[in-house]
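The chain below stands alone and is given as structure tokens, in the form predicted alone.
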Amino acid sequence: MPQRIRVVDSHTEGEPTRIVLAGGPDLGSGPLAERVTRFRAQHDRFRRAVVDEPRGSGVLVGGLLVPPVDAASTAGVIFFDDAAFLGMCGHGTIGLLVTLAHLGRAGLGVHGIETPVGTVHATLRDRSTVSVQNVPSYRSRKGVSVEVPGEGNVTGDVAWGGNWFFLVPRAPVALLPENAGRLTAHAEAVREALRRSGVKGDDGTPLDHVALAGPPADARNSARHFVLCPGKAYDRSPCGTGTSATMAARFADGLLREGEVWRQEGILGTVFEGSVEAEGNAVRPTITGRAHIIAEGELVVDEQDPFAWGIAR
């Protein structure tokens, strides 16, 4: 009999996010950063049938609902999309918390939220509407340098934010949805030349999410950026781990005070609006975002399909 998975859709800001809810590989149980593991060696099929075409694209962003090891938290969750397993997605906590209210299993107030990098804080404050403490976010390393064929030399910061960001503070073009080809060619180039380069993160990791900077649509707003994430296909959000990277990189350059409002525009336009704390040689950003719930359903997987667990990429 076919296989079938429960989901349910929603988008933060334009990014979208599936959440399975029934019909997914059993991790067992421990730490979510050890059931990752499993995830990723013994059922990476299952991550391409729920966000590969021809059921997804590259754009999306999907996320199993697992046990928490925590009695005390709402939920546990492994975030992933086409090309990685994510450490945190500040978008997709945004697109849960809203599933989980909409299926009536979170009511207001603050919801733990366990991921393979920690705890996140969560706070439902309406139907729509969440704020995320993430975890401890930093810069790494100032004014990282790397040549770039055809561009030249590329400068930025190498930052932590759930996920490994590098971030470059002028993007060639204008920050525009028309401009976004010209925007992945440069991010996937510095990208590359960073591999080339050897610069990792602190954990030896990639940096797999790339960051062009530059100054907001509205004056009433922080900052503009583009995010390109693993893969080709770049944050239609204005990225929650990269709008804390990128706090923790101003705060440490002195240019962010703590309990200061940052308004991170995507590039679609739409805001995330972010404070921090600081909490050592690091800093806990705070954002807060908007889902809505765009479908329910059940993925269907059926052997006798030759993409039933998607299209290899």
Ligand code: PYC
The other form holds:
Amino acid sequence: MPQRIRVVDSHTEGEPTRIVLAGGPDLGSGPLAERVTRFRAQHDRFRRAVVDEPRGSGVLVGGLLVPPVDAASTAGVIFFDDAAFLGMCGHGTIGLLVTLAHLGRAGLGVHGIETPVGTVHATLRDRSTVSVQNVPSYRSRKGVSVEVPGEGNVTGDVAWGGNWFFLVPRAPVALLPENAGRLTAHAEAVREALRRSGVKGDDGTPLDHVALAGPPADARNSARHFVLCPGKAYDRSPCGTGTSATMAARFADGLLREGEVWRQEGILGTVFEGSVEAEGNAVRPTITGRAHIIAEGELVVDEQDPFAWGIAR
Ligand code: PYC
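Right, the form predicted alone is done; let's see the coordinates for the form predicted together with ligand PYC.
Below is the entire complex, every chain and molecule, led by the chain shown above.
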């Protein structure tokens, strides 16, 4: 019998999330940091079946719903895309809570959501609006330069916002959807230069997200950025973990105060509204955005299908 995987799809400010409700692998119990290791080692083809073509695409982020460790938490979730497992995902957490509300599994108010990098607190404000209080975020290194072939020196900051980011303050072209190809090529070249130069996150993992910043298109907002995700796709939303890393870096520079509103535009012009609270040497960011349900159904994995587990690229 073909395997059936029950999913709900949503998009958060333009970026899609596919939440797996049933039909996923049993990852056992214990901390989510251990369960994601098991997922990666033993069930990677399941990740590919959910987000790779022909069922998905590079832009899709999947989230496997798992039982939380703490009975007080609403859910546990492991996010992934076509290239990697994510520590946290801001747009995905907003999509997850709107999905749970859609299914009648979450009401208005605060929900603990466990992820491999810690528990975040997501507040459902109405059926589509969610605020996520993220994991502590911080800038690890300021003004790191790498030589990008054909483009010269590119300087940016290394920062953690639930994923590792390289934050580049200036993009080579205007941050507009029609320049997505050029922005993607530049961000990929920067990421490759970081890899070659051995610039990594504090835990030794590669900097798999690159954010290119610039002025907002709408003067009511604070800034715009283009975020390259671990594969070749860019985030259509303003990127929750990228906004967290950006706010942490600005706080470290004295350019953002506790409680001050930061309105982060993404490449489509949609906005996450954020702020930070100081927490030791880090900040605790909160971001708010909206998600909408776009599909619900079942994925069918038939072993007779040559692409049952996705098209490997
Ligand atoms: O919103 O944090 C985020 C995110 C990470 C990758 C795609 N979206």
